[in-house]
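In structure tokens, one chain follows: the form predicted on its own.
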Amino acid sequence: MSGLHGCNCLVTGASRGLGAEIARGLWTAGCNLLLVARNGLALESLISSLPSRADQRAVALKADLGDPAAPERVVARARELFPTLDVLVNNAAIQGPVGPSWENSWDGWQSTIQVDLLAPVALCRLVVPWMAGRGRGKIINLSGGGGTSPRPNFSAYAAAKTALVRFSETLAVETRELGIEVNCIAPGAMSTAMQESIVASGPSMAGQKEYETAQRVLREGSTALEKAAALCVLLASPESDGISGRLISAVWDPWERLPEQLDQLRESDVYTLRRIVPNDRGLDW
């Protein structure tokens, strides 16, 4: 991804898991990084593990996106560091309360919406005018379980991630003439702390299917982490120019070939959220 060399990137939730893998991928591609997470020590550890390069810089910023004021502080810091912003990756998220929605902590439900939906929306709102000033930018929002189908016992997370996908589709249309492209990634089940929290919740709260899937992923591992990070790097790069307003699965979709399908992709609703009507299923009512 030579087209990313020298690009300035802001990545949230970068201290571990997928966020850390994305940071490594963007660094390898030659990007400058502002890495944001609640755990400042973990961020510094990640940065110290990156190969030293004289023409790149990586900076850590400790911030809790559960605080509604945090997005403004994050973007203010990015403006101090970078003359322009090329890429925003909204990766930070929390699992939120697990169990039937009516039994969830209401404070926990609202906190999940704040971190998983309102914070990334706020960051998008803050960086779009900045990116528009140079007529180019890439925004990548991490979606996840619940974005395309019901996810019982994870209602706050699922609702937030579904809303983030629809917001991203809408923002992609709004920013089309500004040269800004917006996409979502469905990363698939990954061996991360979220899977550990599902197992800790137990099958009675998480549901038997979710519990068994989390056990399997933690036991066997998965390639989802690497695939999702590689897809993120692709969507950040000029190679993905023309792809916008899409929800792309890192595991199931042939995203490596998408740059070759731009004409067909532009004219279709492939990789978007749409309502199914009777005619779609061969019904005449």
Ligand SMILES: NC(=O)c1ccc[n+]([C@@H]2O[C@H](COP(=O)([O-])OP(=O)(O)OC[C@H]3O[C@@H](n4cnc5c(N)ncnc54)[C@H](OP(=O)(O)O)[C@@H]3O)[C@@H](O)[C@H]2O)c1
Contents of the next structure:
Amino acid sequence: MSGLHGCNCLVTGASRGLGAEIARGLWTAGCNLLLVARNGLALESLISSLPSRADQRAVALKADLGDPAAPERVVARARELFPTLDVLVNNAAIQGPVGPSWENSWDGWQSTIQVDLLAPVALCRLVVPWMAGRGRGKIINLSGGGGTSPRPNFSAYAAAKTALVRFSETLAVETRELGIEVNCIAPGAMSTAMQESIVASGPSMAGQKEYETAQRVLREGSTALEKAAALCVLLASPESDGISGRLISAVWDPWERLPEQLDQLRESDVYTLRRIVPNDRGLDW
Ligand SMILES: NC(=O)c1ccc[n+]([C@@H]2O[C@H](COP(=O)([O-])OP(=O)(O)OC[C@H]3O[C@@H](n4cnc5c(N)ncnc54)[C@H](OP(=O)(O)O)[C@@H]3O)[C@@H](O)[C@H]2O)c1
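Would you mind generating the form predicted in complex with this ligand now that we have the form predicted on its own?
Next comes the full complex, and the chain you just saw is listed first.
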């Protein structure tokens, strides 16, 4: 991937799963990395597995994004390390409580909103003025199941991820004149700890369909993970310039050719969250 060499990137949730794959992809593209998660040892181990490059650096930062004070600490560390920030990837998330919303632990519901919505928004608020100073920046927020349709038994997660998409669309408009582009990725079901936690919840809490899908995804392996990481690298790179305010599916959308469709994309609401009206469904009322 061209154009990313020497770029400075902040990636949350890089200790495993998709975040680790994104970190590897950005490293391969020549980026410097600040990697954030609670498991500092896993971050260090990922960093030591990266092929050594004399002109790049990767740094681990142990932080709990469930702590409302953490985003400020994370960005303060990024400012110590990097003179400028090119890319923020808000990937860290938790599944949150599983089961009917009225039976969920309220603490669990609130901490899901903290980690999956408030922390990414706080990080965006902190990096936008920094990126704006240079007139350039890319923000990539990870959406997820429930972002575009109801997801029974995962209400906190679904609500946080939907709100993150609407926030990203809004921020994309607010930052249009600042040279900052903001997009979301729907990575699709990936074989990670998140799917393991669905299986561990069991069919009675997660629902039979979710349970069986998670089992299948864990059996089938990592194609979706690699596709989502590749889409993230594209959205971080100058090759995606002009694409902003979109929710792009790593699995279902023809995103490899998206830079060729820029004019039509800019003029349309393709890949955005909108309300369906009767006419959209062939109804005449
Ligand atoms: N897996 C799927 O099927 C799927 C589908 C759609 C969307 N997504 C989205 O894709 C992204 C990556 O998911 P994944 O499957 O790779 O999840 P994962 O394997 O569970 O990894 C989540 C990452 O977030 C970090 N994290 C969780 N809570 C944190 C906290 N309080 N503070 C800091 N870091 C925290 C974890 O690190 P520590 O535990 O070390 O803190 C880990 O690195 C998420 O945004 C998820 O919602 C996943």
